[in-house]
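Single chain ahead, written as structure tokens, the form predicted alone.
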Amino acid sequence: MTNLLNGPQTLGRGRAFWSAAAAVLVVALVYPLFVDSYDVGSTAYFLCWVFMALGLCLMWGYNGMMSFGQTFFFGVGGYAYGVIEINLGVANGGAMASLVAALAVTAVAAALLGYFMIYGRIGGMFFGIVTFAVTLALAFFLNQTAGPEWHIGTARLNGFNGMQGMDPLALPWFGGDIDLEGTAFYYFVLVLLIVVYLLLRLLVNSRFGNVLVAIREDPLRAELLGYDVRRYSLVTFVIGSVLGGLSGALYCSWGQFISPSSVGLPAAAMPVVWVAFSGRSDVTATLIGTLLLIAGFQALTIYSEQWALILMGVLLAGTVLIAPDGLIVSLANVVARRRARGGAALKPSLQER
């Protein structure tokens, strides 16, 4: 397992990286002790969005499927959680069961959509176009569900006003459920993010991950070597999409609200910007870059949402032109090359001695 965590498909290997990661984790754990509850809640909000970026990184960076559908599955997961939780209730583990059911609904939706696209030989830019189309279709549908007839059980969709009335997550425990709000929700999402990140490192450095990279580089050659390219791609699409649904369900639980604007045009482009800016070929770079961009975007939104969107566009264009591999990955490569040159320069001096 250690070899998989430190495999060649991810940045960050060795004692120095894991020591720095442990230090960051300690800071994250003690962070709520030194800030007010509002800042803790805002940080938990940032963390909720990272899952969909990691899912897109897996699909696009490792398998070569450029998808605009992460916000589609964000909406599916979020609305599914809200509808199921409102009808099921929070007591006796109902909220946590609603989260699991929402992820199952997202997986089924991803499997259906992915099957028709992947086995229908839709690839390249057309893959992005189809996922973008279904995302806009979902946003358009949700916007026109404002009437009282648009309900599922006791849950009303409420159109452009957004669905509300769901309860936050609660963890079943002896003697009663533990409400996951504020600091408790922050720790829950933090632990979940760590687990997902480590599992993704294991996945991409495993034989499965190596096959994904082979498909990305040359799908025909991978198929000639005997690998079922479409099956690998479909499984990857489902995993990445479920992570998008997880972001949606956590967001819905965090704010007890979700609206079609979370699925619209600007929202659909955001995960692509995060992953492209960070470095789509590496989950570690995506994790770091996404957190930096979301925090910066939210800070700018306080002053002007329009300027924040313009900056996102400029960052995407600049990254494509200057650092096509992503800023975080490019910086890591520069550091690695300098270390390699330093080591090469050190060898002659040692030989002279």
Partner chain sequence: MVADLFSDFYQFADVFAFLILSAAGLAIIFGMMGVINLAHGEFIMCGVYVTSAAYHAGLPLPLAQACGAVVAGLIGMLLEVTIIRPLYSRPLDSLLVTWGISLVATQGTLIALGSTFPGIDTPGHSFSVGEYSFSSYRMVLFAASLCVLGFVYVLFMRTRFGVHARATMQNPGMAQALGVRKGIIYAVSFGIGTGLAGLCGALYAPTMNLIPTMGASFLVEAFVTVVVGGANVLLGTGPAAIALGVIRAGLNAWYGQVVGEIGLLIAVVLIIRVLPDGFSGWLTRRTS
Given for the second form:
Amino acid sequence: MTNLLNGPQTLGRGRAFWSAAAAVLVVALVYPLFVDSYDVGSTAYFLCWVFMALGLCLMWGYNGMMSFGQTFFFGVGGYAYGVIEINLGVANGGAMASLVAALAVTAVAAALLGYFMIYGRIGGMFFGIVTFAVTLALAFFLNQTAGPEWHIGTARLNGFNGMQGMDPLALPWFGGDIDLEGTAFYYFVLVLLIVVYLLLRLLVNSRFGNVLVAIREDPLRAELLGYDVRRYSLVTFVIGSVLGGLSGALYCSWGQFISPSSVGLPAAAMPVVWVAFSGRSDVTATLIGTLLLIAGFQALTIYSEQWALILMGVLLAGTVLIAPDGLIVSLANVVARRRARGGAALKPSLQER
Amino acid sequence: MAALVQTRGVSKSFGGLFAVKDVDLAIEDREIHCLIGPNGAGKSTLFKLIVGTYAPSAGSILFAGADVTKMPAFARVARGMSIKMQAPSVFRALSVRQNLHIALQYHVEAHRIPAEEERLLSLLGLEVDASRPAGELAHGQQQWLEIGMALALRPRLLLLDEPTAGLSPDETFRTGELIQRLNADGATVLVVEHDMAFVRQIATSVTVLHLGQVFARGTIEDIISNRGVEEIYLGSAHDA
Amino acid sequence: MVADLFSDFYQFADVFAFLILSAAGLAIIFGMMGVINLAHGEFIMCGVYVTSAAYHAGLPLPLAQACGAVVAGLIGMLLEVTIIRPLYSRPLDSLLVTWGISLVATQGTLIALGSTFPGIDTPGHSFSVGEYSFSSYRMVLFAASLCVLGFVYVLFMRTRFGVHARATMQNPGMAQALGVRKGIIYAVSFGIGTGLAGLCGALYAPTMNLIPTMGASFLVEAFVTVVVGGANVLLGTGPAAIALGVIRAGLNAWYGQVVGEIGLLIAVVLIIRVLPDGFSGWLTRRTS
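Right, and the form predicted together with the partner chain of this protein, after the form predicted alone?
Below is the whole assembly, all chains and molecules, this chain first.
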């Protein structure tokens, strides 16, 4: 177990790293005691987005699949949560069931799209282009659904105005549900994030993860070692995309609202910026970098959303030109080299050769 | 006893041109079979047909008694084939140890992998380079690492496409010894090769391909004394 | 009867023109250099804005449209020389960089010019066949799309530049050894690609509302045409636009725009399952 947590596919090992991680966790746990619940709520909102970045990191950094469709699955997960929740109602665990059902819907969508692309041997750039086109088309479609005829059960999609009226998540508990709002929602998302992060660490260092990086490095060689490359890639695509759907469903529960602008441009570029900037080859780097960027972006948006987006564009282009492996991974490598006095980098470069 | 690998009337055409035409080939269990022939004879194509990276235009391929014609490459590997392609293709960004690990984990239980890694590292003489990225190794070392990965699968049939390309004479000789040792341990080996001295060192039987068809077959002595074989080699040398 | 047939043709021609005009520039850059330019939509937007500005400055529309194409082409060449060139060996990275540029361009335009810009009235008149009436400007667009295909064909098959460009496309090292100046070929090709994007914007400028994010509305069609067409502009883009045009126009006519857009995408996903290298890859394999 500890071997898998600290395996060769992840940065951050040893006592120093885990002590620091524990300290951060403690701060995250006591933090709601010191600030008002509005701020706690907006921190929970940041955390919602991180799942989507971790999913992209898994697909792109570990398996080499450049998916530009994270907001597609964000939209599928978010709208599915809304539609199902509005129809089921919040009582008797309905909201939690809606979350699970939304993830199932996302998984089916990812399996279908992934099957056609991966088994059609669409790779590299075209994987990005096709997922991007599908994402733009979903945004286009959702924008056209303003009329009253666009409803599923009692849920109206509402076009570009966005869907609303769903309840937030509630945790079924002995003697009544716990509404997950404000601080309760924060703790819920925090626990979920820790669980997903640790599971991803286990996954990428497992036998499965070894095959993923082998496929990233050389798919033909991986196949000739007996691995069914396309099945591994499809499973990865489903996992990564479901994490996108999880972000969407949580977001929808947080604001009781979702609109096509969460799917289309410029939203679709954001996960790509976060992961490229942080360093797609590592889940920890992605986690840290994504949180930093989202917090920075929100702080700037207060002054000007346009300038914040321009900064994101500059960061994307700049990272790729200057530190193609991502800023956080590159920094970690510099530190590692210093310490080992010219030793090897912790993370192999993923630069195209 | 039936042959381990049999191709029956196998052909492969690319846009109407036959690279391999109507080839019947039998590789007996436990032999070292060399596939030779001048450039463009169809050796590599036939190799890829057996491996499964190409699908034949006609004919069928049997492996260990089963028809594998329509099986993808990974399923053939699962049945006991193991392959080293012509160009060295190791996982360049991963360490030498990780390369072996990924190959080993296919069969070997997790707790026995470290010991197997050490055994292979010393067999390949790569102990000191174990934690270097495989892409940084010298060409010959990469070739060896890849043979090591092919071995890690514990194959019944080891398929090697030009295993000595780019190796020094000394490395070539040691590769030959390695192949013979594996064969003594029970593996059947099919080698596509240019280097006749190497073929002479290892082969128990030889098939000569010419223009996509079987030109001659027999023991190495039969082939060396066959004037026709000499002529197609010389002929192609003149053409070239 | 004749009116119905013409109406079907008109629907198809409208979609075909949109596919060809939005995809041609993207396809040339992809075919020549293996780069997908994700700022493609912003070059289209640039063509629209320049056309409108020139038109309102008093230039006649066709001249204003020429300005749109030329400016987009020049900016494209500048971009190639400064940023894209070091990235040819890293096509996936070039995708990300051009996406970053696209974000900057869209938001920068929004800041500089605001969220709306004066538009242009659609020129030409409507004409009627039987009981239906049609816009003559849509026919101009159809003719323009055929001209673009013709231009690309003549450029690559009948000019000295085309010979050098095709040589570079097949084997850059060898072409360079034979004295072809790769740098100029690439810069000019990139400029032609973005110039065609600008032309697309210029031609559609009189039919649309001018907003800085309008480039995105061309992207889906441009992407799918290039994906289905494959790497060879001459072989792939035309047939892809015909096939997709028939599918899209049919779905539009029977089920409306929304189903048309979704159906187009489903068709594309099905096509690439069967033809992973697109039409041109398939044709090349059939004939080689």
